[in-house]
Each structure stands twice: as C-alpha cells, then as structure tokens.
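Only one chain is given next, in structure tokens, and it is the form predicted alone.
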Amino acid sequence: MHSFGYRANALLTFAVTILAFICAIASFSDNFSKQTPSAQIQLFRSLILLDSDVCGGKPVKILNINWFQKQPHGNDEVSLTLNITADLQSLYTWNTKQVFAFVAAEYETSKNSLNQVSLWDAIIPEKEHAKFWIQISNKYRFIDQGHNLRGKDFNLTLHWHVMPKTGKMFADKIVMSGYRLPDAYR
C-alpha cells in the first residue's frame, strides 16, 4: 500500500492540474466576448473654428480653458475642464477583476514625435460603475517641458487596461482628435 504522504501528494498534484486547466479555459473564453466600448470627451465650452488661414480649412476645436500660463522656470502649464462620457461595460466578463482607465493629452514637438500627459484616471472595480459621465478639471498637471504648447494641436485619448482574475491583461484606447490650444497665455 501507498503511504499517506504519497496519496496526499497525488491528490494535491491532481487538484493543481485541474485548477490550472480551469484557469486556462477561463482565460481562453475571454477571446469570444464582443467588446464595444464607447467614449466622448468634451472640453468645457469648446468652440469649432473654420478658418482657412489658421487651420487649412479643417475644423479645429479652440478651447475655453481655465488658465494657460508660463511657469516661472519657463514651462507651459494648462488647466482644462473635461466632460468625460464613457460606456466601458462591454469590457466586463465574468473573468474581469477591474478596469483601469485614463485620459491622456497627446501631441508632437520638434524633439519628440509623441508626448503623452495623463490628465485623469480611475479604477473601475465593477461593471455597474463602467458607464459614467463626469465633469472634472484635469486631475494631473498638463505641463510641457519648454514652451511648446502655444497654438499646439493635440488629441485626447481614453486608454483602458482590463485586469482579469486569471489570464493576460490587455489594453486598448479611443483617440479623439481636433483639439487646439490658444496662441497666447491667459
């Protein structure tokens, strides 16, 4: 006969093997869920400008911002009020633990082809909280190292990272373009 230790080892090995198999099936099942998140970000009282001299005939949103200033050490800083509307409920399956979402301003400068500044973020723990509308000033400072923000076109991008209970984490984003900062400080 086999000893108690041998039987316990066999039972534990079998249980861990079954658990690993169930986790793999759970992770694989997320590939079959249809995810159609939607989002819209508006800047408080933004305007649309159509001027062929300024923007080549393309519609550009000119912002009514809280303030736009040059810091004492020379960096540009902007404060915006954002209206964020999002429906991320389709990201949730039975395997989703939480979703991390953040809004970033993205723009180009002569030094860098992509600059990203995080303006707002949130952890969404449940599906019921994944459909929301908030009006908020940027949670984090919108600062450029230098004086590159005047008259700058930029995109607002909603990024999200889905954190599953088991399996790999995945990320995606929605890009909203057509925003422009003023040419002068206010």
Contents of the next structure:
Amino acid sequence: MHSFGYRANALLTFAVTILAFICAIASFSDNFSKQTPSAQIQLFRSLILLDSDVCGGKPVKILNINWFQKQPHGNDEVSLTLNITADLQSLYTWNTKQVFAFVAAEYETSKNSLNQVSLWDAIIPEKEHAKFWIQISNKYRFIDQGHNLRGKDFNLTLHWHVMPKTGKMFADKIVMSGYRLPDAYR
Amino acid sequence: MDWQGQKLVEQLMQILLVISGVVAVAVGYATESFRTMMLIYAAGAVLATLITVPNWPFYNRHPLKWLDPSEAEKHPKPQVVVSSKKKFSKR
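Switching from the form predicted alone: structure of the form predicted together with the partner chain?
Next comes the full complex, this chain leading.
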C-alpha cells in the first residue's frame, strides 16, 4: 500500500470481486420468488371434426385448422390459427431481463417417440406485456417428418425461459393436451 | 504514507467496499430495482477510491524516523575485505 498505483490496483481488484458476489446474491434471490403462471390455447371447433365432448371440459381449445395438406416431397403440413391467452407476470423478478415464451406442438409417431414443432414464440421484456391475448396463425411451419399427421392427437405446450440480468436462467412449461388433427387432408 | 497509514488504508478500503456491497443488495432487493443496487454500489466504490487511494496527510501521522545525516557520518559503513588466500584456483 505504499504507492498510488498499488492502492488503486488493490481497490479495483477487490471492488470487482465484491461486484461478482453481489451479482451471485442477486441471482440466488430468484429462488425465493413464487411463480404462478397460467395459459390457455384455443382452437375453434366449427370447421373440424373434433370430439366436442372431450374438448368441452378442458381449458385448452384449438381455434381453427386452416389447411392440411401433403407436400410434393411427401411431408404433411398443417396451418393452424391459435388463440393464446397467458399470464406470465408472476415470473418476473427484479433480476429478470426478459422472458422468452414459445408454443410447441408435441406428438408421437412410429419413427420418433417425441416430435416437437415450434409454432410461435415471443420475447417479452416487460412485466406489463406478460399478460396477453393473441390470435394468430402459426409463425413457423408445422411440417411433419413423413405423413403421420392424419387423425393425430397432439399436445400444445407453452414453454418459457426466464432470462436474468445476472446468473441462472429458469425454464418451465405448461402442457395442454387434447388436440386432434383431422382424419383427411383439406 | 507510513506503515500505520498503510494498514489503515487497507482496512478502510475493505470495510468500505463490503459495506457498500451489503447496503446495495439490501436496498436493491427491497425496492425491487437492479439499477438501484448497481448505482449504490458504484457510488460506494467511488467513495472508497476517494478516501483510500490519494495520499492524504492523516495517513502520515506516525512518520518513520530516519537516521540523522550527521549521526550517519560518525559511523562509517564497514568495508568488505577480500583476502588473497581465499583465491579459488583450479588444478
């Protein structure tokens, strides 16, 4: 501590070490927040041969299946209109930079035990925008590896990643089941 | 800066930085604001820099007592004697 440079160096090093501790504590405090997110995804029943009794009691409903075709190369493709209602506000803490949410369709085929196709995603930087209602057709194409989609039962899962300002990222999901594709192309 | 001053500076620096860190986390968590935490810590770090890095006079209250030059002349430095018997020779 005998010279200016020595003291300045010692102070800078110690200050950065304490800064690292502060950020670790901030990240650790995220474990104590209570999270109660909720979501619903709806599809219309009017145009599809859905089992209306099955879907009636469940919170998840598919809005509309726009078209369902077989591509020239042989893969099935579906276009859906989704009505997504979600309240992710309780996920936000003081250490949250943004929440990345996406909806994926999950189903099983003879070739793959789990297929996950991402249909829509969004980056939500502010807590106020995390409670939303949106009606859109799927942002990304729902294409199967093969032609297994006729009459297929599938789940729509809302995944989210809570991205922090410093530290650990938390990810979780809500699985909504009970959706079914038509038995024939249209 | 003298020895006592250096010890004081080291202690002050550590205490000031740790306290700013603790206060920053506490206030930031209570106000749910990450920005507040960073600002308080930055202010604390700047304060610690201003207090400990420059060579303030109050760090020099126990100055070292160097030997007076007139005293030093009375006691000349001992000379190193090189003896010829101790010459190292190869055979």
